[in-house]
Each structure stands twice: as structure tokens, then as C-alpha cells.
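In C-alpha cells, one chain follows: the form predicted on its own.
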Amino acid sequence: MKERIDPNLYNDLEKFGIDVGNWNECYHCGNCTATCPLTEKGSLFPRKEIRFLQLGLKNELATSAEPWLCYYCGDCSKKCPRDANPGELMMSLRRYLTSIYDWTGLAKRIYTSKIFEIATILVISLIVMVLYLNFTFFPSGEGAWTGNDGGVLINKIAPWKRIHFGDWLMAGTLAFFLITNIFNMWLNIIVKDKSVKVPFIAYFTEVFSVVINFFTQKRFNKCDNDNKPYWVIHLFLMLSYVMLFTMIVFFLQWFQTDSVHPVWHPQRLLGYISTIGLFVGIIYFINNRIKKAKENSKYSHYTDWTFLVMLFLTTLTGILLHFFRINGMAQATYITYLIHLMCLVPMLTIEVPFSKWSHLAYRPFAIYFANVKKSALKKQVKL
């Protein structure tokens, strides 16, 4: 089948962080593919993706799941004799593919315009502020807003049912965008790839790989031993985020209480473990990007920093909110809760369906789709 060549693909991808002057130096020696422990028969990345770029094969890139199979250990970039930086190329391709799957066009705007991303954050923050000021109650004094245990009656200030309604509205909206984008991902990787016909049963035989790879990221364990700390901390950060998100969206009545529980109470323990996971991960990745000591942290797109800064502010304000609440500081609790939501909501709204956090869903689904295609190809060969 003839493939249409896009002569503007170079310029389009440069906006997503690809350094054209580097990766175009590739002369296909194959060192990157031979070095990568995650490549296998039928998945010869990143060499194949570089070839698609050089030939302007936009459709071939859109149907490829391979950029998501890469966990960016950086070994390929270290071994490249031409400094083509294939590891960072694969990272940039993940940003590009995120914009391909997103039918709204917002992911492309966020990844290609710093001003647009910052403006979007500010607009969402202002909307949150207006809603918060209209649906919560500012404490005029400290005593009337504290309970018998000395803690702030936070549900009197910001009733959990109102906050919970906002949580569900936000979660439903984000889920809609993310699910429809994953559907577009399926269309690109499976349906538009005419080289393989996937039987319906294949989707069931590989379905558990989505859950396994989401919660363990076990493929990363195949990478170089130098990247083991990176894998463990990345996994801890992700699981901490998922835990907090689950408690806030599904168990807010239990999580946002007027009572000050003992430190060993599950509500506080889970909160503390999640907070530690977030802070350890944030500090680790910020430190890596500042020092640029590791190959996968030498090059930073502005969205990498936006994500880390927003996550740091969300975590920090969450810690302060907890401190003020358990110590009966009602007015400080009210103000900090507002700032916390003004950081949290835009971070989730932007990152979950359109930017960095979306990768947590795209990668396990890409592995799933790749396994489905592999299973279908094996059956075709047998026939």
C-alpha cells in the first residue's frame, strides 16, 4: 500500500521538543535498537521511528505503539555514535502522539505553546476561586469553627458534599476526555493498521496486561540496573498519586473529616504515605533535571517543569492545609484550602487527559494493543 509523505513532519515535530539537528544525524547503525533491552522481534525501536521521521511517514508514526514501549532509560542515547539522541526523540514522540490521540486539539496547544499552557492554568484557577468563594463559608472567628478535639470543622467551612460534587464533575469530565482519547489511540494503532487483522477474542486474552503494567510498570525492570532507583521512585510517585486521587474522588466523606484522628488511623496513615511518595518523587525528579546527571533528565521540555511545579505546589498546600486543620487555625485553613484547589484542579484538568499524567494510561494501553497485534500476527502465521 502506498504511503503519503508529509514534507512538513520535520517542522511539526520540532514544536514538541525534537532537536532536528540531532536525530537527523542518524545513519541507522542499529546500536540503539541492539542496546535497548525492551526491543524484540517486530518492535525495533527507536531506529524504526527515526526512519519514519526521515521519510516523512506521518501515518506510520500515528499507528505505532512503539514510542510508548520505551521507558527512556537513556542507554540508546549513550551508545549512539552520532549523538542523535534517540531516547529524547522517543520522549518527544510521546508528546506528539498525545496530540494525535486528542480530538480536542488542546494537547497540541499545551505542548507547543508555553503561553497557552500558563494562560489555561490561570483561567482554571480563577474559575476555581470564584466557585470556592461562592460555595464555602469564611470563618469570622476561630472558636466557633473548631471542634472539641481542637481541630477545624472543615466541613462547616467547605461542606464535603459540595466539594465532592465538584470532584465527581471534574473526574467525570476528565474520564470522558481520557477515554475518548484512548479510543482514538485504538483507532490509530489497531484499526488504521491494515497489515494485521485482530480477531475479537484477542482483546480478552491480553486485557490483564493493562492492569499489570499500570500498577507495576514491570517492563522498566528490564532496563539497566542504574535505572532501578528511577523505576522504584517513579512507581512510588505514581501509586501515591493514584491513592490520593482515589481517596479524594471516591472517599471524600471519610478523608475530609471534622475529627482529628490519631496518627495511626488509616485515614492519616494513607495520607502521610501518599504525601511522602509525592514529595520524594518530586524532589528526586527536580534534582535530576537541575543536575542533568542522568541521560533521561538532560533535556527538559517546559511542560516537564510545569508538571513538577504544579505537583509540588499541590502537595505543599495539602500539607499546610492538614497542619492548619489539626491545629485549629480556621482562617488559615480556609485560605490554604482555596490555594490548594487552585493548584490541584488545573493540574489535574491539564495533565490527566492532555499532558504528562495521560502517559500513565497511554503506556499500559499501548502495551496492551501491541500484545493484541502480536497475538493476532502469530495466529495469522499459523494459518
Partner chain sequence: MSEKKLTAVFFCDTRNGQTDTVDIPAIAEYVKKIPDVAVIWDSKTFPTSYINKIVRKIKSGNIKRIVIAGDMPGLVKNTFTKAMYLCGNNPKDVILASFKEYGAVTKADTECAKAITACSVLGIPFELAAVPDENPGHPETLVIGGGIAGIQASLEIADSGNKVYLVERTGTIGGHMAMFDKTFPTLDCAACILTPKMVEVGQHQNIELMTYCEVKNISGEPGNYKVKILKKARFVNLATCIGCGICVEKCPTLVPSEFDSKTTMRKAVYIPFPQAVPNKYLIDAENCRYVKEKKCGVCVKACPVNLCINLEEKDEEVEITVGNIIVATGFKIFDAAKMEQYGYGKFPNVVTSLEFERLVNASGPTEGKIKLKTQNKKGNWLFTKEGKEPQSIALIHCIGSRDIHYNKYCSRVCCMYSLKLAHLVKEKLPESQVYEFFIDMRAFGKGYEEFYKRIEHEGVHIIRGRTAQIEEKDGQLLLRSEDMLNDDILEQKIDMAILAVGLEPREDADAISKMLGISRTEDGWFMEANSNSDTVTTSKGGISIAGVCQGPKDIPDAVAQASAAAARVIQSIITGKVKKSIKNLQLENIESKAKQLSNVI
Contents of the next structure:
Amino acid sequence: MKERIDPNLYNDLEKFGIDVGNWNECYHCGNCTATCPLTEKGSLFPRKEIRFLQLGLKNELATSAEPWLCYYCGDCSKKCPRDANPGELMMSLRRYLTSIYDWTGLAKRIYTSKIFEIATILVISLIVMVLYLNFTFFPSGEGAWTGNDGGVLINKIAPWKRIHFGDWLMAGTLAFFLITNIFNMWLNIIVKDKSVKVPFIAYFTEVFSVVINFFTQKRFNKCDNDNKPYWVIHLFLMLSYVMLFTMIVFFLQWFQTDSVHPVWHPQRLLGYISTIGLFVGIIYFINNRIKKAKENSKYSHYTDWTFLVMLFLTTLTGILLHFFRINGMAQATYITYLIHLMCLVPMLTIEVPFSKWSHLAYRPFAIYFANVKKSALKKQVKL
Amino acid sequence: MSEKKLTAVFFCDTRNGQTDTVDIPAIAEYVKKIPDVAVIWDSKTFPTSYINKIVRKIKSGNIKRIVIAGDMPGLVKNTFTKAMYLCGNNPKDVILASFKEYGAVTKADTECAKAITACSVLGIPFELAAVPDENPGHPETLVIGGGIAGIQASLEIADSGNKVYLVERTGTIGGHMAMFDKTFPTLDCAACILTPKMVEVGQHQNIELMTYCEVKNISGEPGNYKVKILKKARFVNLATCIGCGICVEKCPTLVPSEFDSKTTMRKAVYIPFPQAVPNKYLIDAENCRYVKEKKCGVCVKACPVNLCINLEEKDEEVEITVGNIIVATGFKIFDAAKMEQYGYGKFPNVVTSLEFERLVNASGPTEGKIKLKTQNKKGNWLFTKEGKEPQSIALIHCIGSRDIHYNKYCSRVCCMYSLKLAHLVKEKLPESQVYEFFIDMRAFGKGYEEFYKRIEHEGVHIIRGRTAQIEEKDGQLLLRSEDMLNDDILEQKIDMAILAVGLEPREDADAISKMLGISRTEDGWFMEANSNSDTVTTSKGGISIAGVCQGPKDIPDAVAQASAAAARVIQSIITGKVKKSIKNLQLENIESKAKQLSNVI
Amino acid sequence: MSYKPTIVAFLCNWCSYTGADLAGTSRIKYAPNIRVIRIMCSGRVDPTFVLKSLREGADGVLICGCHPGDCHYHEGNYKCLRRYHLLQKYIQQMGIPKDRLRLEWISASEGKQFAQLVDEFTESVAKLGKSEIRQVMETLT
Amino acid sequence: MEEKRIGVYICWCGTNISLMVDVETVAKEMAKLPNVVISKDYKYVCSDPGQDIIIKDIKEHNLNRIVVASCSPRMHELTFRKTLVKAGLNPYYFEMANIREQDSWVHTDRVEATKKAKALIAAAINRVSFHEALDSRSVEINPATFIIGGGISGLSAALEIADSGKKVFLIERSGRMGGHVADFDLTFPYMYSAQQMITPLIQRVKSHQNIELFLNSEIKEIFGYIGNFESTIHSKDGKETAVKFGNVIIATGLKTFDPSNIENYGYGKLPDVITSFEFEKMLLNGIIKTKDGKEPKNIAIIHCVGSRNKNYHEYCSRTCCMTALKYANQIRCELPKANIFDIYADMRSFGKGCEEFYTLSSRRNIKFLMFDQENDLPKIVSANSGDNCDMLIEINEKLTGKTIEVPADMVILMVGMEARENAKEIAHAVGISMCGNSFYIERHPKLDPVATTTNGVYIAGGCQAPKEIPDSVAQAKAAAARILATIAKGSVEVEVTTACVNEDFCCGCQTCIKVCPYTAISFDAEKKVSVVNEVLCKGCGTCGSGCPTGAIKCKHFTDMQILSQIEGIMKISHLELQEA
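Can you return the structure of this protein in the form predicted in complex with its partner chain rather than the form predicted on its own?
Now the full complex is given, and it begins with the chain already shown.
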């Protein structure tokens, strides 16, 4: 099939990356592909992706799963003989693909306009504030709001049922967007690729790859050994996040209690471990980006910062919230709860289906789709 | 006389934080005073990307001619030609003043740059206005470096009946070419074609061959250079040595042979290689036990000629006077160990191309048999005749070349010599698998493309894709490379990898350039006077460059350049004059000459 | 003790003679039955030289030149090759085994190869035994 | 005939020879051979005292032939020839027996090695009796040089020679100098002005007192040999000038490939498919536009047109890659918004500064596409109205493995270089040879890239093979160097050991003429015999072995000399047999 070259795609895509603009310098030696420990026959990257970009083959880019197969160890960029920065290209492509999968067009706006992103965050924060002020109760006298164990009776301030309702509403909406986007991804990666016919059974045989890759990020570990701590921290951060998310969204009743449990109580223990995981991870990544310590933190798109900063603020307010609650500081708890939600909700709303958070879902699914395709191809060859 | 044309001078300022560059504001100040110059534009305040803006400016200023001045002003020239066309002016009235073209690079060259700009403004070719002065010239010539370029230049001048001093640092002339087994694309053996020339140098009555010597200092001026040459102690008398080699038999000290790229051992007393010129022995002071610690001296006792070996010999210094100097100091190969991913130095059977040249050579460590290294009792990995034959060999191009981390430039010869080595492997081991990994195949010379096709038909696997790394696995080498044209990633097991190392300026290139007062490019190669029309003269009068020291080149190009350098010298001998550099000219002289010429034209 | 033949060899000045010298400087040992005559080019080998050698009683004649394409005089070696094939036929007709005459290419760097060639040729000539012409001469005297 | 008085000197070379050869016995036995007056052995014959002994003996014993048995003649033949000259003898009355490299160093049996030494020395003694005195010959050089072609190579060579104060005749077929370079706007990789570079050269050539310029002129044939050529210059206006000169430089350059018969490109049919040289003219005129006067939005450059493809030319034209990059940069200046597509096969940016120029170009938003120049040429077709461009190029892009359509409003074909149509006539006129693709053959592809097999005739620039400006200039100057060297000496030594013809024996079969690689033999139609031009002869002796009547004598390698050498060898082996 003939495809028309699109010389403008390059400029469009530059907005999704930082102004590093030297992908055109690539002279196709193939060093990056061969350096990458994750490439294998059938999924060659990053050189081919650079090629598609240079020639503006939009269809090729939109239908490739390869950007998600890369965990950005940065070896390719380090050893690139022309400093064409293939690693950062893969990063930018992930942003670009996020906007391709998103049918609402919001992702593209967020990724290409800083102002739009900030404005969205502010608007959502304001909505959260209005709702919170309407549906919660401001603690007046001190004593009435404190339990026997000295902790704040938090469910009196923000009854878990009401919050839970909000959680479900939000989670449901976001899940809808995310799932439709993943459907879009499936259309792009599998359906539009006419070269493979995927038998239905392949979806079942490969289903474990989603789960495994989601919970272990084991492919990341195949990257260069220098990145071991990076992988550990990244995984820990992700698992902590998932833990907290699960507790808050699905088990709020158990998580948000009026009584202060002892420290070894699973509720507090799990909470602390996850918080540490989150906090250490965020600090580590922020530090990396400030110091530009690694190949993958040399260039930061503003959306990278938004994600980290919002996550940081959410975590910090969460910690404060906990501190105020167990110490019976009811009013402080009320206010911190508000701020916590004002950070958390816009973060999730923007990030989950439209921005960086989505890689949590896209990456394992892309690996899944790639595996499905691979097994289908294998069968095709055998036939 | 031509009609007056209002001229705009555009300064293309490409300085990016470098400090030692020509002083553009000073030049602008100077140029303003030239009549006809209506306006000065500067790239800092005047973007060239909007042609319409330029058109407006030309129209409003009634400009009829534009001079673009800068290091490489040609890069923006066509913006202005188009603007001139759109204004209805003659596009040929866009004139360049390229500072770098005439070697004006540093702050000290500002005067030269002024002259270049002035000539362009006056419409006079710079070469016609800047005619260098001449000194009376001494008829003798010094050639530094005894590689093929130095040999060629020396013979050329000596054949014209003039005296040449050929100074060579090592014990023999021949340079790198003598180390090669075959030469591409004709595959004739390097020694067969080179050694007759070497012998001719050794026997030529007009050539004073000074091997094992180094140029220490140069003073004086073009046409009359006083050169101090250090004659390193050879300890063996060149006149009486009969070349019997008994001393070598007795010498107890073993050192790796430089000539064999350290694939074999030589003694502390040695002849660099059997066809060396002069074919006489010498003692390497760094390794001789007697010279170092006054022990041994066996060679003296063994030598059948009385007083031939004198271990008390001291270095000497001689001074000669010459009119012209040709620098042909050549190159060194890129140190492959710098690229850790290929494991050179770590895996024994990862070798450089130069080592492999010696391996396939009939006088190399295995008498020309291609063998893998084997470990001896001491644990050293060596090439021996008893070694195993490799079943598969990979050649990897562009080692240290075309890479911003190492050398940005292309080394020009590696593609072709790799093809040649692939052929040699196929010839000697027809059953073996040979792989070549390349980026762009640069087979550009006469007969080269045909050679490339021939090697392809011989069954060598020529793969587009630079090898990323070599690892060791199960006693074999495992190489990883993309096979771009087959949409595949290769994890190839091989027995031996040959790294096609690039060429680099010699480590003492800087010292030599300072001693001689000639400039170097960013890459470290010596800089020619004009990259198009004069690649042999330098920024200093009476000093020419030839061969790879000017930039990588293959043998025919090096030979042609050496002869061209000799032409300059012979011309100067015939006329009895040596041209000084244009940099010695006074700005006023150039200017007045240019004005004079512009009146004539 | 096996027969010790006498072999006359014509070596071209530019490649083969230099190669033979290289065998010497490299101290590579070979059979001592060869007697070398230096000529400028293998193309100079006049058939009469070969016939004369045989007539004088030589047991073998060896001609060495530059490898094809390497000839110092462009193509002298090709001309030699043509004459060689004719000569082999000719001596055979005279009752001399054609293997008493041999042409090989030796380059200036092939000292080792030269030594091997001499050993090999000496052995094969020794197997052929005393030259037919010499046998006749001896019976005549 | 004079009496032969031979002196034989056998060297011990320390123990190098004496260890394996019984030097003393050999010396004694050699003394018994006919005509041998003296036979001595000495420790180092090559040493100064050794040479003194020879000189003394020559004088005392009136020796007229000398044999030294020692190392290889490649080592010391010249040394001993000089010794003979010192003693007043002709240097060619000398012969050497190699009993070191080819005897003592390669054998292990002392008896056999000694026998061999005897045979070799006896052969040398036999041979030396037939040696003749040869005098070194030289011809005088006419200091004028004849240069064909007024392009950059011809101009550079002319100036180099003329600046040395030597006369140059420069002829150019067309009416203007500068050749192809005069048509260029800029040069790669530093984008210097080609015009500003070539103009001063032309002006200097025009006004140089030592250069006689013939524009619109051609030659039919050149007669003579090195140092003494002559020819007639035919000018287009009918004028004829006879000139004499000593050396010739051919710098006739090359011409561009005509892409009309590459069907895929539609050159000649599609109006906006143009060659690189047509595009260069646009650049010089300051405006890039299509045939209907529009500014092109999409410009494609296709490399290797007519090069590296067995249907056209197999060779690489060396300059097109960099020229294409130069164009891409120039287009970027003139049309900042245009899409530039560079369709290449291998990017051959090998020269000084060229790889850097390639890197720089890749930063200027130029799209590079790789095609298969050998088997799969892109196809250019007219676009449809909806395509928003004039043409479409369909290309199987190698680096993606996809078939891609490239929009184009203008396509520049980087045409390769080929030999000029009259290359053969010139080769014939001057007497040099061509290789398969009509470029001239150099004497040696590596060590002598400017000389030809005809002495005194040099080639420079594009007529030898396609090359870029700096390499052409270097080659032109190299040719000038060679010529200046011969002029400086005033004469040129010619080979002494040449062939000569005994006219009494020559039957006029002309076999020798066919086998001579140097066209040194011609046929004298009047006498009906072959004549050797000793200036051209290099002494390979091929004619000698081809001559059916023995009329050709190869000096210093005469039939008699070699036959006697054979006798000498066999004599010793007969003696041995008799002893046995």
C-alpha cells in the first residue's frame, strides 16, 4: 500500500516533545535499535519510529505499539553517533499516541497547550471546592468532633458514603474515557494493521501479559543494569499508588475510619507503606528531573512536571490530613481534606485518560496487543 | 571603469560563544569607510529567513550590490540572490567574502578578513589583490615523514635534481602502507609496489635519508629555514652493519613489534621489517638492557663486524638549512578500546583492521594464515600458526568515525579496506562466513564501486546496520546489529570481529603545528590554504602539507597530493623564490592593489 | 637415497625474485636443487631458454612471475602463460613429461609460498627421475 | 674481439655465507674456469676495503669483467656497479651471484649449498663474458608543455608550470575557460563561491606571459616522444599553428550523463524533471521556478542518476552526493518553506568537511529517503488535480521497507559523469589507453595516478575518473610536478636495458609490435623491419621472446647471456655427475 509522505507531521510532533528537535539528524545507522535490549524481530525500535516520523508516515506511527514497549533506559540516546535523541523521541511518541487514542481531543489540547492544562486543573479544583463546601460539615466546637481515642471523627466531617459516591462517579467517568481510549488503541494497533489476522483465541492466551506487565514491569528489568534502582523505585511507586487507589476508591469505609487504629493495624500499616512508596518515588523522580541525572530525565515536558507536582501535592496533603486527623485537629483536618481533594481530583481527571497517568494502562495493554499480534503472526507463518 | 553601485555589506556572524574569532565589529567599522558601501547589515539584528524584508530593504536603500561576509557566508547566499532577483537587480551582484576560505579564522586574522571583505566590496578576486611577497629561496628541501606521501614528495623533488632531507621518526621509511597486505581495489600487494620506491629513496643520490630522527625546532623564515634535527642514537653503525642479524639472535629482550601491530614480538635490537630501508639494525633505547641498566651487551660480542655496535652512542643534534618544508606526518589509528561496547582489549578475538592486515600478510605472525588467537602458558592471547581457523568473521565499519562522541568526520578509507579484508578472508577461507556491517558504503573512487559489487558476489554478507555491541558467549563472540534492509535484528555468533578503525591526527600534531606555525582544523588535521584550489600550501610560506596529515585519504589521493606539494617546491626552486603567506601582507597593500585592479577593470 | 634433480628456475625481477629473497631474509628453508636465473619479466622467457635448459640436462624448469594483473609490465605474465601451455605440449611430443616444466605466480611477499613451491616441485621432479635427455647423453658417452 | 679477463669475488658475509658454503673451496675451483684471471674470497666484499681490492685488481690485472658472489643484487648491485665505474670500467661489465638470500640462508645441507653456489657463480662467469658496455642515454627536454583542456585542472596545471617560468600551450575546445566549475554557483562543503574561485585563475591564465592560449581549438594528432613532441593546433577559424613541446597534460574533463533514456524519471517528458546542471543555472540566475513560472513547494533531488547501475554506468560519480546536499541547502535559503526530499542510495560524504556538512544539512529540515539505485528506481508520474502537487514520485523506501509517495513540483536529477564523447580520439591522438568506461588509464592506479604508460603524457582531473575540485586540482599539480622535475633536469634518462632490432635478421612479421605493452616498436615500411623507440622501451623483453628470428636483442638480457648462464649452471652439475 502506498502512503503519502507528510512533511508537516514532524513539526506537529515537535510540540509533543521538548524543543530538542534533532531527530532529523538521524542518519540511520541502526545503532539504537541494536543497542536496545528490548528489540526483537517484529518489533524494531526506535530507528523505525524515527524513520516514520522523519517521513511523516502518520498511519505507521498511529498503528505502532513500539513506543509503549520502550521503558526509556536512555542507552540509545547515549550511544547515538549523531545525538539524535531516539529515547526522547519514543517518549514524545507516547505523548503523541495518547492524543491519538483519545477521541475527545482533550489529550491533544493538554499536551500542546500549557495554558489549557493549567486552566483545566483550576476549573476542576473549583468545582471540587464548591461540591465539598456543599456536601460536608465544617467542625465548629472542638470536643464534639473528637473521638475517644483522640482522633478526629472524620466521617462526621465528610461522611464516607458521600465521598464514596463522588469517588465512584469520578472513577466511572474516567474509566469510561480510559476504556474507550484503550479500545481506540486496539483499533489502531490490531484492527488497522491489515497484515495480520488475529484469531480470537489469541486474546485469551496472551491475557496474562497484561497482568504480569502491569504488576511487575518485568520488561523494564531487561533494560540496562544501571537502571535497577530505577526499576525498583518505579515499580514501588506504582504499586503504592495502586494500593492507595484501591483502598480509597473501593474500601473507603474501611480506610477512612473515625477511630485511630494502632500503628500495626493493617489499615495504618498499608497506608504508611504506600505513602512511603509514593513519597520516596516522587522525590526520586523530581530530583532526577531537576538534576537531569539520567538520560530519561534530561528533557522534561511540562506535562511531566504537572504529573509529578500534582502527585506530590496530593501525597503531601494526604500525609498532613492523616497527621491532623490522628491528633484531633478537626478544623485543620477539614481544610486539608478540601485541599487534598482539590489536588487529587484534577490530577486524576486530567492524567488518567488524557495525560501521563494513562501509561499505567496503555503500556501493559500495548504489550498485550503486541503479544497477541506476535502469536497471530507466528501462526500465520506456520500456516 | 564600472559604474558605481551602492553596496550593502551583510555580516553573517556565526560565533557561538567562541572567543578567538575574527573581530566582526572592527571589520564592519573598516568596511563602512569604503566608498559605495551604503549600509551594513548584521545577522544578529537582521534575520535572513524573511526574504520579503530583505527585498524591502534593498528597494528602500536602492542597493545594487550585496556583499555577504562571514566564516561560511555561502550558507545564506541564495536568500540574497533571490532577493536581488525579486528587486530586478542582477543576482550575480551577490558577492561572498568567506573568511575561512583564505584561512582567516582567529582574532589575529582580523586584518586579513578586512582585506577579504574589501576585495569583495571592490569586486576584485582576493587572490589577485593579495599576491604574497617572495623571499629568495634555499634550494634544499626538508620532508617530514617517510610514509608513502613523504616518499613520493621526496622522489619527485629529488628527481628534479634537487637535494631533499627526508626525516623519519622510526627506523625505516614506508609508513602505514608497508604494513598493509594488499591494496584496494586492484589487490596488488602493498610491499610489491612500495618497496621498490623505498629502495629508490634509499639509493637516490639527491635524498639524504634520516631515519630514526626527529625535527626538534624550526627557525628562520620562508626560503631560509634553520631546522634542528635530533638524530636518535641507533647504536648500530649504518655504514658498517651488514644486516646479518646475529645480534637479533642473541638479544634477550622481547618487545611487541610495532610493525606487526604488536601481533608478534621483536627483539630490542631489530630491523622493523625485512624490506626496511635502510635495511640495517637499530637498538631501541627504551628496551635495551644495556642502555637502561648497563647489563647485557651480548649483541656487541656477537656482532661479527668490529665496532659496528656501540652501546655508548648518544643522541646527536644536527642543523640543516632548507628553503621549503613538506609535512607528511600521516596519521594514527583510532584507539578502539575507547568504544567499550566492542570489547576491544577485553575479548582476544576482537582485533583492529591494522592487526588483521598483519595477520593475513604472508610475513605476519601466522605466515598469512587466518587463525584465532590462542592462549599461551603465560595466559597471553597470541596469534599462532597452530591456532584454530575462524568459521565466521565480522567486519564492523565506522569505528570511531562519523560519531559525535569520537570523530565527527568520515575516515574515507575504511569502507574500502573493509571490503578488501573481506575479500582476503574469502580467498583464504572460502568456507567461512564473512559479515560486513556498514552505515553508508562509500565506494567512490576509480574502480571502487565495481570492487564493492565483486565482493558482494563473492558471498560476503553485507549488512546495512551499525553493530551496537559485542559480547562473549559460550566462547564465541555474540554481536548485535540491526539488519535494516531485511527488517530484522541480528544476534550473530562469530569467531572473530575486525574493527574498521578510523584515522586520527597524530598525537604530536599539535606540537608540530605550533613548531611550524601552521594551523589546524577543528578535527586536528593540518589546514590547507584553500580547500578548493590549493590543498597543499599552508598558512605559512614555504611549508606545504601532503597526505593524510591534511585529512584522511586513500593511497592514490595521498600520492597525488604529495606530488602536488612537490610541484610547489620545484616551482620555488626553479624560480629561486619562496612565497610568503598572504597573512604577512599589510592591509593597505592589498587594498591599494585591489583599487588599482578595479580601475583597470 | 632419492634422486637429486637439477632445476633451472626463471624468476621475474619484480615479484618472484623479490619473493625468493624474502624467503631468504625470513630464513625459510627449502630444497637446494634449484638454480635461479633472474629475468626482468616472465614475458622474457623465450621458449629456447626452456629447451636449452632441458637440452643441457636439467631435470625440471620452473618459471615464476607476478600474479595475474600485477605484472610490472602490464601483461608480460599473460604472454608467458600462453607460451607455457604450448611449450608443455611441445616437450611432451619430444618425449619429455610435461610436468618437468612448471609456471607459478609468486608475489614479492610470498617467501613462504616460494619455498613450498620449490619443495613441491623438487619432489615431483625427483619422482620423474633422471632427465630423459641426460639418460640419452649418458648412454651416448 | 677483446680477451675476457674475469675477476671473481666471493663474499663470506661474516658467517652468513661461509657457514653454509665452503667459500674457500669454491673460490679455488672457480679460478679453474676459462677466462677467470683472479678468484678471491673475502669477509665483506661490499665493505670499503672489499671494494678497494676489486678496484686494485682491475687495475693491476687488467680485468674487464667482474663477478661478485654475495647477497641479492637487489641489495648491492648498484654498489658494485659504482665500484666498476670508479675503476674506469663500464658498470654493465658486472654480474652478481646471489648466494646468500637464495642459497646460504635457505638451505641446511652444506655440501648441497656449496654445489649450488658453484653452479650460480659459474653461471655468472659464463654470462659476464657476454656482457656488453651500455651507456646511459638521455634525451633533452623541450621545456614547453602542452595542456589539453581549460577546466579547473588544466588551468591549475598551466599556472603551476607557467609560474615556474616555463612555457605552456593551453588549448580549449570551447570558447571559454573554466569548464564545469565556471557554471557552478557555490562549492561544497564550505559553500565558497565557485565563480570567485575560478575567475582569478582565468584572469591570470589570460594575462600570463608564459601561457599561450588557444580557445576554440583542437588537435588531430601528437607526434614524437617524451621531451620532443610536436603537433598542429587547428582553430575553428581555420588557423593552424604548429607547436613543439616536451610534455603533455590531458585535462579534457568529462561530460554529464543524459538521463533521457531512464524511463522511470520521464526526463524530457515531464517538464519539471531537470538535471542538476540545469538547476545550477537557476541558482545562478537567482530564482527557482517551474516551467510554468510557479515557485515549487515540493522539490525532490534524486541521486545516482546514471551511476551505480549496470544499465548505465557501474561506477560511482563521486561528486553527486555532496552536490545534492549543496543544492538542498541552497533551496532551503531561497524557499524557506519548501519541502525538500533528498532521495539517495548511500550518502558518500567522504571528503574533508563533508560529513560535517551532511550533519549540518540534516538540521535544515531536509527529508532523506533511501532507494535502491541498482534494481528499483523510483517512478515519477504526473499528479492528479486533487493531489496538491504537480508530480508524484513512487519509491520503495529502503529504510522503512514501505512504498511511499513523495509529492514534487520539481525533480532534480543528480546526473552522473561520463567520459567525453571524443575521449577515444584524444587517446588515439596522444597514444594513451582507456579503461572500459572510456576514462584514461593511469600508469599505476595507486603509485602513479597522473602519469600514463606513454612517457611524457600525463592525465589530470575528470578525464581519469570523476572527481571533485580539490582532488582534480591536486592531480593537476601532481602532473605539473612531474613535468617541472623533468624540465628542471633538462633531460630525461631513458632505459638502457632496452630492446633493439638487428635489421638483417628481421623478417618484418611485426609480432613484436603486437606484444609490446608500451607501443615502443613501430614498423619501418620502407625497410620492412621493426624499429624500437628506445625512449619508450622499458626493457621487459617480451618482444625478444616473441621474435621468431632472434632479430630482437634485449640489452643486458640477451639470448646469449641467458643461454650461457644456463650452460654455466648445467656445467657444474655435469662435473658433479662425472665426479660421481
